[in-house]
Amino acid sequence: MTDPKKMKKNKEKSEKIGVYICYCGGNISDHVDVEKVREAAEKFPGVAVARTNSFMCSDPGQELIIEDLKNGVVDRVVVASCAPSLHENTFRSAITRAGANPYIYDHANIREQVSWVLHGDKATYKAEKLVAAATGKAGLLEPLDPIRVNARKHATVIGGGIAGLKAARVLADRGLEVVLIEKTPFLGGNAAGLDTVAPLGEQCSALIAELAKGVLEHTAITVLTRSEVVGFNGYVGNYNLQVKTTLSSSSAFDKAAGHVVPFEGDNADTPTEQNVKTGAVVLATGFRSYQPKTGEYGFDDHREVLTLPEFIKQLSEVNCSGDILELNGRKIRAMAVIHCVGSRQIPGIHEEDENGYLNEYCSRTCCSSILHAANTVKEQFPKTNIYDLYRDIRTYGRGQEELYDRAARNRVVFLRFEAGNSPTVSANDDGSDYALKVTIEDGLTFSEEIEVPVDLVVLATGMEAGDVSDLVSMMKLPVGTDKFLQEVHPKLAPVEMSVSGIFLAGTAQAPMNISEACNGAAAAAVKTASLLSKGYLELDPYVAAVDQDLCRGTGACVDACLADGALEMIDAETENGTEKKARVVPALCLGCGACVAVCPTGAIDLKGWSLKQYEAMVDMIVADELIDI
């Protein structure tokens, strides 16, 4: 246990703590008696004022804090409201506007940790305790300065599909040096396998060619194809990526997909590794197409059952005349398309994969995509009958409802099924020469059972998260329950990841169409530009600090440190000659406190989260006599 007397002396406890408690409209005040918490807080040691507001984050709420600081009523601030992840920066900036140091503030989360999980007296009691603890800590807070580090005006984009190409181009136009890393030998990603795209019918190859041209012609962009990231370290603004470039193996990639942009750069002929020093990383790693299980709607059992990407590819190669579609010499007199294959799976209804997993999400793009394909067929081959078996038609975007409308006018026949009553695909046994039959209880005709003989079944397979497990473990990236990479918050920080300086672009995050992927990519790029364009950035100062007088150079902290290189032993000149001492590299320190726990002499402490501050928090939580309950 640390001897408090030997700790670096804290200033006296503040006697001018301001406590600001939020109603959050009713989110907090419906369950916490906010006025009672305020009355209790007024009596806590060191508290000068306690105030409430219906929205502390609103301008009038912030103004309360600013006025008190400016008038010298308070010199430490406690805000009791929602999770600090939402509003810490709001209140820090209010305090800065009042001319004070932003780190003289502590936060009590009385919404997520109290009013959303507790009700009645318990909620008020816990809110009082959390506010009490925060005032205990606040009394010992000292002004801190953020850590300023240089930031390289250089960004790395991982993935050379639509989103990666878009992100690389706009970043380079913004004046950053860009490295684009793509693991295949070509650019264009999944979209390279597409022909024309919904809803407007643009040639996908033309879209890719335009994006790729902008990338390949830009002098600030280095394209590394056949390359993968194999090592990652550093910190925001100063990351180091180890990139391995290998020879292409022509069999590994399906070049026959057609419309790719083969990269003819100066990739080495022998495998090479290089270090890329970069400021930020944009992840544009894309998706993979759902592969149906054997037997799922007859897939693998019948060669007449295709996935949507397979069908799109075959359709783009069709060269037949007449009014009936022919695929591989077979006339397609009737075909069925089935929606939501590998998407919108429901526990208890759909079969889980070998890992007990279901794709519960909607893949967003398949409805428009399959209707576009259906229209393409019907408008060229009007005598090919198409049956569209769907759950909900999700033509949500601009120009998409028109596709649905057009399909209906093209006499595509729509049949609707419920999730728990999927249609079946089986060999046709009615004696006719149709290979397959599809059976459905049609919700549009009073659940009548309908059997349709067909020559072809197309499965509207959805999107799955790409396999980026290597990057996930290397960069410690959060992954959602849907297995896609997880943003910090869908509205407050939609392209940011919890690892600072790593951003999300396109379908690495969720299913999206080309337009949405381009928006996501440019949004990721603008955050990257904001982060790096100044050439420096400021990090939170909650890092370990070593008291050189107390350090005995045991190195225990270095062994315990979780961040590579955040703690190092140095030779320090002291009055006893040269001694080993620990030194913190602030930019790399995670502020986890692992070193604090193992130091035998109590020489290390965390700025802004010192042991003494923790003790003060605990003291206040257990100091029942101080709280009138």
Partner chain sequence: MTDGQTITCDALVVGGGIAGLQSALDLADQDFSVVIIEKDLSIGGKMIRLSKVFPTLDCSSCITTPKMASAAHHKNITIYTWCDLKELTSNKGSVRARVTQKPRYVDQDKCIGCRKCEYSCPVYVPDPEQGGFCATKAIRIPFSNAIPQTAALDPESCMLCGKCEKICPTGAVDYFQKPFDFTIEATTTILSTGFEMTTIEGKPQYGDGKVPNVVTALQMERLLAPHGPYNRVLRPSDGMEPDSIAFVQCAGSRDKSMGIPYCSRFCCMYAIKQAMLLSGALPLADIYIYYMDIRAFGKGYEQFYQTAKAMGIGFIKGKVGRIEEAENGSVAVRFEAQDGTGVTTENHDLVVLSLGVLPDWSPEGICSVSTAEDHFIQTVQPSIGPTLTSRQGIFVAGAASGPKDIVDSISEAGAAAMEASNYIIAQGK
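Could you output the structure for the form predicted on its own, given that the previous block was the form predicted in complex with the partner chain?
We keep it simple here and write out only the one chain, dropping partners and molecules.
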């Protein structure tokens, strides 16, 4: 290995590296001696200056870097702070504002990889090592140009629910051509099965009709119902989707149902396929409602046990007067509603599904929905008694807590149970004419056992991730432990996915109410429009590059490549005639380095992560004489 003391003689290395180390408000400095790391960094070969700041990502922290670059003090930058995925773009932007190339910067993660896992001298030692490695690499960094690719001013929205409709309209209003793909004959998604919406009681059919009308009448939007994506390839800005459509997709309103329903033209059920060329994709694939297991709170065992979606549908069809609710010819004198069915499941308490999985998350909307339904019943049929059985009431958000207060004023009776002691639902065998009885140990009365005779039980079922396994496989999409599609970061990149040019909208991402789904859809649409509006994209240049003089055309790199189409063999004219050579398609390259490892002649390397840079990092890590511990 290269002697670090001789590195200064290497003319390829920068002699003006700036090292900027963050305290992170105590997140790092509580466990790492930041000033000791700075003192060590000052001694590293090529380091011109080493500075610290409480928050390097703050404006004052960025100004330290900008001023040193502008004044010519440094020409390479190393930042030691939190994970680069959080603030890499922040520091690149600061370097650009200083008039420098944003790729002359490297990052040392001394928070997640150091202070969050180590303490004391060990933490400081490791931080010094990581900063040393980063400076070794930074000295060999070269200014790079981003990869520019043409981008179609076209977006595809998959899913025609509330979020999909909102995203499509926002995209079209920002000048993009849009294709909206919906696999069912209807627009509106799960929301189309609702009557009124909490907390204000608006008619859901009117909300859907307004959104759908705006989509169908927009000249820039093409709606394909009964359609599914069956093929996917390409790269950000230039994706190709193979779409299979069963029937024609002309649409008209069914105002009574609140749906947008396709009417068939002159074709039968003959499937057709078309290729949709698009720049980006918005996933608005929605959710599915939890289906209780047989016997869960008496579900399937008793016809008087309904899920909340089933009850909402039946309630919307009620056409009766009087003080007592009637459903299917039966008077509902008393009913019980049970919270958290299919949500907040606890290992060891709740039964796992066939795959050993539990929905441990809160579905967030169930409390408000069930209380809204209870208030609707009580205010229309005041002599129907309602018992609300809950673990916790979570009516979050503006106007939602009022639903709980209203239910109390409407004399809904609240009974609280513990997670490990859920109520039981059974047939009523005490001789009364109530069909069921619900037994609960009520935490509000010091665990007194209470039996409640009822005519109906309604289960507040939660949201589950929709089945998008085909899209996940085709598009290589990340999925969270809750089975919903996974965003890059909940705060810094809340609607972006790790696959460039694919965005998330609505309940494909997590349980949300309609307002949140629309907000998320608008955010995804704005991000998409911002990405495509210029007609071209600039991608990071960290991709493989082939030295044609060294390439012998073995094809080993193509075989090892993890991204379809990123490497290809071409016929190249050389002094020896036509020879096979490898060529990189930069927009498809993942920058993984698999090709570098298998090239027998060393003809291929990664820009920004070259083998020489790795060797320099290792040299600095093992150069203990540089670090005074």
